[in-house]
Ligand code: GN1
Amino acid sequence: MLKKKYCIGVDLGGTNIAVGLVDLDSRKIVRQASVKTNAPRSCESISADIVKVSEGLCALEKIKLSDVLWVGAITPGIVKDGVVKSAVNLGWKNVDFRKILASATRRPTYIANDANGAAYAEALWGAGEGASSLVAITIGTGVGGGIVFDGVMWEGINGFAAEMGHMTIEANGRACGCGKRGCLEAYCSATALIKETKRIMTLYPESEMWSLCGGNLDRVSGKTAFLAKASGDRAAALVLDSFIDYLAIGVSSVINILQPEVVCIGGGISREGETLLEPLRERVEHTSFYSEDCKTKLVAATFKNDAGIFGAALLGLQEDSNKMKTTEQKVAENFDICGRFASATPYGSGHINDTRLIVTNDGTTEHSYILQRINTNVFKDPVGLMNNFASVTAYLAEAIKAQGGDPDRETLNVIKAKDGKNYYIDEDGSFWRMLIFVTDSLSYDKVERPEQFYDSAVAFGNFQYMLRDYPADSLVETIPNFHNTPDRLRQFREALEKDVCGRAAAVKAEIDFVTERREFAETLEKAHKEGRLPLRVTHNDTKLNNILFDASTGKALCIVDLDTIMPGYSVNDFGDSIRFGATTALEDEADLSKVNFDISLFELYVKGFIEGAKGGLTEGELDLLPIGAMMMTFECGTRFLTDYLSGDTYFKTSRPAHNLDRARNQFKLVSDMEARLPEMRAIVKKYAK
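Output only this chain's structure, taking the form predicted alone.
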């Protein structure tokens, strides 16, 4: 059974056909190859080449073409509903590319214009990820474009939509290749930039641009003026000032008409980065309509040479998106929401539940909600999970209100289904929940500055404080024995005995590391039995990205991802944060010389956590905070090693021995902590006074 979701992306150009095998989970091109287009020739002949290359890539990955979910292809020219109306450099006119390629591959097939495809990749996985709307302007030999609204490309009634290069920016201006005058392409394509560079060079023989091209006008490129301007060349500045002025007119026109959330500039010119974008933004601000609190973002495209393959590969997601809207509109309408359904778009970067941002409109106001399908493969008791979720968030709302806070923003709020339950079961048996979307908030996948780590500590400490009187034993275990370290060792021993992949002999040192700490693994459970470690309401996934920060103040606002709320130990929540936050490297760093326990970040988190808990931690909990940090790191490393011995069946991996690298990484941190345990205890004592 395939673990990965593959699709094929085909970038059909006038010179080359580039084909990539894309893994949708890892968002990577795992294999790619190209062949010459040799145009003009028939669509059937080109499709046969695409099949041959695709089958070769699949074979290298030990799968068959029939295993891929779909085939997507982008092509130059005008495309509508899979039919290439006209593609001059391919010699095609009214060719049903989708039908022919689908027949050849025997897979679901999707076709789009190349610029539209590149825009779609940016909207889904690139510069516009998470945005509701994106316009891409691609600057190359010509100027292309693409428009994506709510996850759907806009082709127009005839496939001509988003031809940004042929908007008129100067009446009766320069002649364009399309036969008209004054088009953006005549001023802002790479071709136009090179032509203007050469013209200015002939007027300024002393320009640095001459030396950059060796005195040969034939060697002038789109970079020539940028390189010369960086050294203060006046002639180059004239070239680029004119180029950026005209480009700003085009970008401003797009913003004034469409008001998209994101405009991204692609093509080779985008590699100039802020050298291009900073002055472009300044000019656009003077010529476009916007409000300070809701302004279009102007950014460089994310994808470079592989934009075509990614754009083609993701085309199948558009149909999924359309199906999603139909499905999720039906689901959303079973909840007690305000207004009529307007849109559903993928949201966030979680890997367990399917999450969508739902927008409704009541005629005067838009309302935003989070709709999630609960993964019942992971959470076997979704009813119990939602009882935990709704009960704890309602309790938090009252506690926040009593403190004078804003319960609509400082905790999650469950929207009930119309039948009064805090979840909805659809006709397929899927469990759904709906929450009020917390507006004007941000989340971070990694610590960008030490203050964030401190703020997260205060937030999770305060979480413990607010729930200190909540009866933890009334909650169900959404994942039984999730942080029961002795039980994790039992699973490790079972995997070691089976050794299904024959890997144990090569990892004796790691196995010994775990085995030598069998008694240590019992520490927290033993402390609980002795009454030194009380049962608490615990979050059990205290990563930074499970905290929303206020977009205005930058302060921690709301704790999210509450699926694993259940009875547990406060020191485990503390320890999980230390495990990922007080380290000098990511958890899958293979070079152990880069992996070290950062005692200064440990101290910062201790200070914040104790302050946030406001004296609500017992003496036993305070004493065991350092042990909690060691235990969570040890437990996580043991889980990685267990999965490695079992054949990598639980954690996603992207390379051989990925789980082994993770285990070694965590064990290195445990060793560091063991060596510095006296210091850790002294730090806790310092702030526990």
Second form
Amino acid sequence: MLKKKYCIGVDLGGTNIAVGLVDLDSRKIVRQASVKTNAPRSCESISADIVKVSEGLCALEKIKLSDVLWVGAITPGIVKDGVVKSAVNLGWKNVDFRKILASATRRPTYIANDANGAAYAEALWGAGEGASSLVAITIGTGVGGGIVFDGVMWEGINGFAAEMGHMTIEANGRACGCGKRGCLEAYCSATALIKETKRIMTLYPESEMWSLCGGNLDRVSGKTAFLAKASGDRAAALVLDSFIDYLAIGVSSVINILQPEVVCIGGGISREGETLLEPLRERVEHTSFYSEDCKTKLVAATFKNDAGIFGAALLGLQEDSNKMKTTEQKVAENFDICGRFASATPYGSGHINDTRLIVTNDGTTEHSYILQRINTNVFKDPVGLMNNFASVTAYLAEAIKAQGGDPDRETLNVIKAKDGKNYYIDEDGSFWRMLIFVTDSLSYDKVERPEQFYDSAVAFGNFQYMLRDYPADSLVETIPNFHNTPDRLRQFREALEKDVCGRAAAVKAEIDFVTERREFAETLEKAHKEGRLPLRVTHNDTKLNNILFDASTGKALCIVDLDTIMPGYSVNDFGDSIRFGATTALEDEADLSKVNFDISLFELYVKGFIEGAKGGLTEGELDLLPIGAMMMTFECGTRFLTDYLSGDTYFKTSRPAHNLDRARNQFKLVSDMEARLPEMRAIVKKYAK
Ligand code: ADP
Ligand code: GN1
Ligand code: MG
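Show the form predicted in complex with the ligand, please, because up to now only the form predicted alone has appeared in this conversation.
The complete assembly is shown below, putting the previous chain first.
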């Protein structure tokens, strides 16, 4: 037999706690019971009562509480992400209701504000079923509401959203309990209606309303005016005319702002049905932006007495709804991460991928991740890339363990997608990967302390050392000819010939700078062919911001950006760090008077890199370290200039001449290095012993 699908809905009010066992297939409350709230009372004690009542209901259905799919609870007050920020009736402030109730029930637990929950139930199974959007306005002691778009409840950034009762409908109007004046609640709550009914009655002693309440003002209710109006009472008509006029102002504002498919009116007053709705519709049509063929449906709520239990029970269906989530949230939820998605923030200053810091919350703890959209304009084989990435990081983890390090913090750790792959492809075809965020770490765009640069050199040297036996031929070449400088010059000439933006004429000096160094560009390729420069497994993108430093110790911690790990030259890894770090300015500093090669930083890096490589560099490699520095600086400048000529399609830019500034900056460093090559060679000799 097919197992029935049950869930529990808890309507926690200031007076009663109503609990219902809901059968999700038949959409019925199969059992329900309630106990007194006895507020103020602790959340733990209330949760224990909820468990007791729920277990009783389950026993009657011959199931266990552990058989229910989830527990949903609604409560008055401000609720955000399961935390009751404040609920005056319960005496709660910043109470993590979801966490406490979840640990009491041991079931997945969902919490919402009561009006939001009611709106959600209406949207899914009630007046808004099948509609894309619904706004509920609940008229009771106060006026509450809820907004549900594409199946997602909008709580606002702070839980205060959909407080319909506190929209101003009359400047300097009636005082409201919230301290403001002229709020919808002060005119259209049941409380306000009763007050106004009494006021009008005292002005019209002949009104039918008096006999309806036996001459006793204390017996006036929200129904009194409706009943009297039905028999033609003029005073009652006055009360209701102004009540509906004000309500129409509120409803029109909602429609004008949101244009939802459905607006539903709930709470006790909504039982008046068409007596209320017909005149309301008429007024709203006059005061809102309506399109005849596609207008908001204005209807009464479907759930009456059971609105609370359903409003709570259906909260668990939120999981199904994906539509209003951001791309990052949807993508993040496709990876095997802990807790619920909380936020996504742009992170780092890389030029290639889109990097986001993702924070999740499991009810007790926050977890952080790095989510990256792989730039497939740059990396044509993202699947191969991620294979490299995962194999190399697994290999590094072992090497780090062998060196006595912490593999959780000293190398990247790939989080798999829920389907077991190392990446996730979203509905737009974008490739994403998820990494564990290395907490308490920082990366730098410029050397802040010389020791930092030395540390990074040791780390990059050691990185190469750790990968010395890695099977190079198992690696996919993620960007063919990545550091083949002659090929970079060929691409440069191609871009120059095309000159798609007409930028070439204005950068003749830079073009000449590149062309004059055509022969130099061959140096490393030649050395390789002559057997003086071996191919190794290298990082190929060793700039300072691709290494994380421990925020508390300041020590180099973890090398990141492993997209370009492939066979390459050690001297290029050395050189790429020098071009970015051994300088007095940022990589994109446009004022060239500030850009100078810093030979003392160069010296520190030489020392650190040779140490880190643990004697693994050949004589030929050591000899070529200064050329590696010049080559990477020249090549990178040429790439920036190429991209400038091609219309800035490769590197991220934030101003029109950004790539040109970067190119000039690198060329200034090349000139400095050329002038100081003998000194650079002497430095290497000093440490190469
Ligand atoms: P890009 O290829 O665009 O440079 P990166 O992979 O280098 O992308 O990521 C950009 C930045 O994000 C890095 O420079 C680093 O500061 C930060 N970063 C990357 N991965 C992590 C991580 N796992 N933990 C913490 N920070 C990270
Ligand atoms: C890019 O990805 P990111 O920002 O760490 C580039 C490097 C350049 C560097 C210049 C894959 O590095 O090759 O040297 O910009 N990465 C790729 O800052 O092209
Ligand atoms: Mg990077």
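Treat the numbers as computed from the prediction; the structure is a model and nothing was measured. For clarity, a rigid core is taken as the largest C-alpha set superposing within 1.5 Å between two forms. Positions refer to the first chain, counted from 1.
- In a rigid-core overlay of the protein, Ile63 has its C-alpha displaced by under 2 Å between the two forms.
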